[in-house]
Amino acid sequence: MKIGFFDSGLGGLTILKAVAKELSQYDYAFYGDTKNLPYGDKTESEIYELTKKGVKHLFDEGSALVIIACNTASAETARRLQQEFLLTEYPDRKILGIIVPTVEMMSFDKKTNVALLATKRTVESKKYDLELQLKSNGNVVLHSIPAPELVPLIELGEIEAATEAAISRIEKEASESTVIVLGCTHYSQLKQGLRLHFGDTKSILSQDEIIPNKLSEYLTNHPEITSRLTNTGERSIHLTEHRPDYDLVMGQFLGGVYVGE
């Protein structure tokens, strides 16, 4: 069986790609809703219904562990599917969130200006903060900043206008901060620009360097996933809607050439 990745577009092939290098020896499965994307602007109800349709393609393609690789989908369904769906559809499988993971990696010594570039509905939501509350020592001052404009330019292969309208947003409404949290799996593709533009002044935290670990101790910890997992080198990614342009956006993603079928 495979490990499933469900985003609300391309964004989560970044992820996927860095827990590939990592654990090279599983066989992966990646659901990309471009069809509705983005995730941003829609309701919670509509959220669920669209990430349930997504996951549930995944579990029936044969992947025993799905990793909704979207923040927006993470802070408005995970828990809620892990609570509902899988108890009554699939319960013998299982699902995780990326912002649990992230939070984790927010603990500092001593006070810390933290701020978060997210979508509008990840912000709104409140997750972040709600799972600080419970996670972390105190010590992180969270300045959430929504920034819907950054996933139709990065989807559309402008990283290098994306960066800038990042680095924009930041030194406007967070220039006090010294770590930036990246709240959303396309922004991964933001955090070289970032770096070689702040430098040592702040700390960049992106959820494709973070996720790879914590799946990795996930795994140890879950002999009983681990063990009924597959090792093919199968890859496959589907598309609820492909255009010619996503072929050359998927390359940027996973890092090298991609040729759609």
Contents of the next structure:
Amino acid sequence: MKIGFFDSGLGGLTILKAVAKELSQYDYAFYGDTKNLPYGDKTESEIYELTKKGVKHLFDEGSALVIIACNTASAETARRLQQEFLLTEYPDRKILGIIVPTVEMMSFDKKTNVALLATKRTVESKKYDLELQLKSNGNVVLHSIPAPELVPLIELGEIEAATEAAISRIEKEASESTVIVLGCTHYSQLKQGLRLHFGDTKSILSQDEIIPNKLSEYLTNHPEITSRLTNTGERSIHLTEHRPDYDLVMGQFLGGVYVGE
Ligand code: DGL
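Requested next: the structure of the form predicted together with D-glutamic acid (the form predicted on its own having been shown above).
Let's see the whole complex now, leading with the same chain.
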């Protein structure tokens, strides 16, 4: 069986790419809901139904475990999918979100100013606020910056323009922050430009550098899942809508096979 990755578009591929590099022995499948991107402005129930459809597709295609590699969908659906869908329909499989593991990687020994760059929906869900307060014992001041305008730019490969826009929002709205959480999988592609610009003054947390270790830990602790994973080298990509300019991004992903709907 495979490890499945779900995202609203291609952003989650950055996470899958990092995981497949670190844990190259496993088989992987990716589902990108490019037809319905962006999720960041949708309602909670729309996001729930769309995510459920994608996760179901990944399970039916043979994933033992699905990572919701999208903060917006993780914030709005992970817990509910685990409680209402998984238990009744796929009790022998697992669904993991990416917000809790991201917060678990952070340490707070002193009061810290954190800026969260995320979609409007992720910010409004307050999921990061909740998890950060729990983890830091109130030692965090969080400035949330809803920046949905960056997602379409990144999907188009306009990384420089998206980086400039992100810098300008951070400088205007959270200049005093010392930690920046890139709380949207698309934004991992901005990490280099942001690090170059902010240098040592802000540390940039990018989920492609967090999830591989956390998943590795999870697999070590869950032999009932790990023992079912196969090692044939398969990498498949399923997009709900294909555009010719996506080929370049997919081509960069380990020779993944495109299967359109
Ligand atoms: N990649 C998604 C996330 O991590 C957001 C993109 C969208 O708005 O669909 O939140």
